[in-house]
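Form predicted alone, single chain, as structure tokens, below.
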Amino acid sequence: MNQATSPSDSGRPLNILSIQSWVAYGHVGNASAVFPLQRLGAEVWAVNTVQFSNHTGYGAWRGSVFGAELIQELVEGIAERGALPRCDAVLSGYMGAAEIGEAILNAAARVKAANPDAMYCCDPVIGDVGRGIFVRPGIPEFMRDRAIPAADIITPNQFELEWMAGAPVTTLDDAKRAVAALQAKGPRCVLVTSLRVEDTPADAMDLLAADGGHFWRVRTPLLPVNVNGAGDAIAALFLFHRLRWGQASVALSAAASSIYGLLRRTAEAGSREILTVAAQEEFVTPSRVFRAEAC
């Protein structure tokens, strides 16, 4: 396997610090994130903000919330082995809580200091379509207010795009407009999963990337599918490509292609779970790749 290289030093692989949730059993945060980027190479320091049995979406789990306090420990163990100017990205999904946040974007802070080529990606996962807001109150004021300034990467679905930019998408122009607000607040590139808009055909499902004052779109097919985990892969997947290779587009691309291939194969299934360890290939050789087009 190829080992994907630092952007800052070609001599070593990407490192990423991943805080999100963690399962024992299925596929989403950190047990969806980190296999897809180490199959690709990269080096994943994962802190965990949760130890779960399996996600919430089954309606019954167990396990614990980690509290700040224990993030911001991690986090200090990690730059006591001097490894932060190492790092070259913060990725973040689900926060269970404000101080949990607050943690997140202390962390990123730290890592930017001491790296200041680091980008921080944050999935600012706050709803979706059909189901409204399922986070704890504030975590969205917290999304919008907070974590999207600090970011320089974020990853919104379409309702999180319209609750965040306050304006409905119903047009590409209405996405592009929606977008340039929220990059108006400080992440330069951004990426829109999940949308629909006037010109999407009913049997396919638009994704959407913008950076330094350019816009992509790729569309891919609609499968019949409703995992959890999706977006915290395609997160990370979408973070990994931009990284390595600088440009949104090809970012996009790739990211993208990987994400249909795991949810074909996942629909093909009939699995209730994302199949990230049967489906990896899909990580490093898309069975179908679809490009990006500017628009």
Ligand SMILES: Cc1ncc(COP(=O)(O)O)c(C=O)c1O
Given for the second form:
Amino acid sequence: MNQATSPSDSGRPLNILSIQSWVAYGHVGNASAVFPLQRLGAEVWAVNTVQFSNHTGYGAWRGSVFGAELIQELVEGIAERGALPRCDAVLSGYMGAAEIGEAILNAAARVKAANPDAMYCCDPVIGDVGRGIFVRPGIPEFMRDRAIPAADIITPNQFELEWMAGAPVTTLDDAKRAVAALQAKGPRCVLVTSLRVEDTPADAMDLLAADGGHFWRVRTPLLPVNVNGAGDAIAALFLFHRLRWGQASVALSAAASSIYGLLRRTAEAGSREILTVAAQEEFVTPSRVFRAEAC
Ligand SMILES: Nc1ncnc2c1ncn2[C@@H]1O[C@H](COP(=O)(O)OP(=O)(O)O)[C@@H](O)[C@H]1O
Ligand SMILES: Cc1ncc(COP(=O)(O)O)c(C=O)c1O
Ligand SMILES: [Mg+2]
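Please supply the corresponding structure for the form predicted together with the ligand (the preceding block corresponds to the form predicted alone).
Complete assembly follows, chain above in first position.
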């Protein structure tokens, strides 16, 4: 993509095909990503990979994982509207089954064939510190071996970075090496979320962004909150601002500031679900701005 301009420079809204999970109660997957993108002015073509009552972090849920055929069919329907050339990005997250991953990669390939400037942003949902791997067997390997090489942007958390790079990350240099190892497979731009390394103060949380060989870090206070959906929200926010402004450092600052404000409000309310609707002003005008520092 030409970094000097962005589709929204042409006056039209950004169009993002978001292929993620849906929950009826609460906010993860598309139920965490779609509204912030819309509030920022993007058009979101949401294709849901699962429909659950709530996210799996509760330990119990009801609903279904959709088949790859339905995802392929919905993308075909969008293609039949002649819309793919106007698609600026494909965003994917939680995958209920490896076959869904193939349908997502097929969608990304179709979009990039129709619009060579389009980007594929993959949030490689595999697991997290403390929870370990929480996706179905085959998904972690699919993310590492198939999705990452096809992506332009990836947004792993620290657990996912370590698993996919096959190396522990305890220092900032470890993190940079692990990011470079994944960049060598394909994605030029990487956002590492929830990074806590040796020089991260106990009351702080770091985020690391890389674009090409350049790195930037943002440090925010650690909040008394442990919720799901934050990774889906920040992946969407980072993608939007990377598309809109064309610079990973600007996208890092904007996404980190918004997610901090969202989670601060969530922590203050003592809510188990992120307050995606109540804290919506944080997406457009973050109450606290954190600057990205080259590192
Ligand atoms: N307890 C917390 N305090 C401050 N920020 C947090 C906290 N938990 C999450 N965040 C913010 O949300 C971002 C995404 O959260 P994370 O848990 O990494 O996503 P995922 O759900 O993919 O694991 C983090 O990079 C951080 O900026
Ligand atoms: C259905 C579903 N989608 C997406 C996610 C990803 O959530 P997070 O943003 O916390 O990684 C989860 C996590 O539990 C989930 O259960
Ligand atoms: Mg995540």
